[in-house]
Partner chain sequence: MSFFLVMKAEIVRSFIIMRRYWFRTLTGMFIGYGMLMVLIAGFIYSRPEMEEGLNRFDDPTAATNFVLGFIIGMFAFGVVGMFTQGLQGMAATGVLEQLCMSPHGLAVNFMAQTVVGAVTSIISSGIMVFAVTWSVGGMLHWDTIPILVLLTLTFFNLVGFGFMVGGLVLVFKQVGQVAIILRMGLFALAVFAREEILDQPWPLALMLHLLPITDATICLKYVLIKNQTMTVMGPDGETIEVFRSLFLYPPFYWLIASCVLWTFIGLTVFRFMEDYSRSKGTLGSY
Amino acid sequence: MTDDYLVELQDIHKVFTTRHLLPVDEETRKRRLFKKRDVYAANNVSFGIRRGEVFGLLGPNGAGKTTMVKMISGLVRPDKGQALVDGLNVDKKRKQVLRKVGVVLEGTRTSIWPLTPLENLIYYGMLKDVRGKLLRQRAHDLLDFIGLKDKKNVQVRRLSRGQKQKLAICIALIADPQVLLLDEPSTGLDVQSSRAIKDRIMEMTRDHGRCVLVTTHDMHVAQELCDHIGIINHGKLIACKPTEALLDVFSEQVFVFRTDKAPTVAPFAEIPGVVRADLEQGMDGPALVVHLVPELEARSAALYAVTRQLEHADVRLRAIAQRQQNLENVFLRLTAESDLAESQ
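For the form predicted alone, what structure does this chain take on its own?
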């Protein structure tokens, strides 16, 4: 492992076997287990997270994201391979690793419900060797930061789902961890709290050299927040690149010409360098959508030809823009290809 990595997974393999419990046989009075199938939560997965980096782990439900988080935090042991945190093997140095890691698992059962939010933070802080005035000050600061100042002495059982989620994030941050693992952290949060959490994550990584692993279904959050994206499906890591590089791989030369009236599409499809031409009708009027070849010279010539054809057709050009690829489209495309390959 290089010094730049705070977290690294090396050839991680994890299989869960699902079994179906059959009714008691009336003759033998025995119950037998029918082995249903093996589910791959991790199939030789390897990736690393550098200091100062936010890593987004994306995937459909059941793809293995939460299992990855649990293996890094020591809650689940891999069948093969190893997980490292700051150079420490999670399986062998679990107690030391737990002091370096803060975890927010999906759901709201991290906290102890009969206790108050303040009591929860004091309890979990002491478990991670945070003591005295530092612990109490940090607990109060976190509750103020997350918007639970007025609820710090209310039993957790009386809090809303969103407030419990806020508390779970505070518990993860109480020991000022080097590694923060967030499994669907924005679940149940209002817009203001979600924004505050994003800002805190950026501060932790950029200014203090921590690293953060985020699993989320919100592609807009992932694209905005994450420096590096890993996409997992059926336990396999099907993509792992810097966010911008991943978007560039799947970007296409698509240009949108906003016009004052709808042009006839056929002449544009015949222009050399034009792969396809379509007409779209939006809220602000018609648009000619032109797909071009990637080669610069041919693409440039095609763009000039399209504008000349619009002028020839007496169509006024209101605006022109290149359509940018987004993470949601890339995710859907990659997972669809993975599902197809898995079914064959």
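Rigid core (definition): largest C-alpha set, two forms, superposition within 1.5 Å. Positions refer to the first chain, counted from 1. Since we're looking at a predicted model, the values are computed, not measured. Compared with the form predicted in complex with its partner chain:
- Core-superposed comparison between these two forms: CA of K93 displaced by less than 2 Å.
- A movement of the C-alpha atom of T116 reaching 2 angstroms or beyond is seen between these two forms when the two forms are aligned on their rigid core.
- For A321, the Cα coordinates differ by 2 angstroms or more between these two forms after the core has been superposed.
The structure above corresponds to the form predicted alone; please provide the structure of the form predicted in complex with its partner chain.
Below: the lone chain, stripped of partners and molecules.
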């Protein structure tokens, strides 16, 4: 298994303990002096990323995405388990691993603002043992590749946020790492900058055989960019599949029946072949949303039965449309199910 993956996390476990002074006890409603609470950042998480693959790590705020990135880059040590990069244990062979990894962490400035992008790349390149003509050549190539060539001699503090983010990616790439870790690379960026960064990531993964781990809240970016998606919630990996397979995870078909008035939902839910029926209020009137089984014959029969039931209820049908499954729906359902399981 290890030989196949460039990055691999094996049974990673990490708990952070938070301490609260003078909290109110939920049961007694009295104030206590001190309370400790364990927060799971990783709960026996295992996954791998192959060469040439973009892996998307999705999850709500505080789910543990950034901690995963920090564990692969050696900034955080797991309590149990191990992170491997190219077969090397991150904790034991940190120096060798760091030569293979480039990281862009969320919300950090990373670059040195009084310097220009070119000077930043030269500085960070030297820190990562890249020297001489190779360093200069690579710095120029990267600025050209990311679209900052005409800004190479402008001080970083004068650049826009998108340009600074592009520079952060260049800094992560200056030592030509095999693994690129991007923590929320498109946060706060406009559509154009976000798309430009996404295109560059795809290009360097496909053409240069790197592997990329992206954490993001942007489901559209994840759906378009990632070959493989992992969804994490409360430190648990609740799904880890190729993107296409994940979109099929809820294989039922969803149909939307737009009507002139709102029908009673209960009879529709009893029709054979109907998994679930809901009522939605849209801008152009009510809509009956029906989830049907994937089997073709049962689905056709159920569709026919739904239209008959509408006719029987004296509700006029205006339009029927099939709703496409997207990553956002999958993500919301999986995390909601996970939250429910957690609370039970």
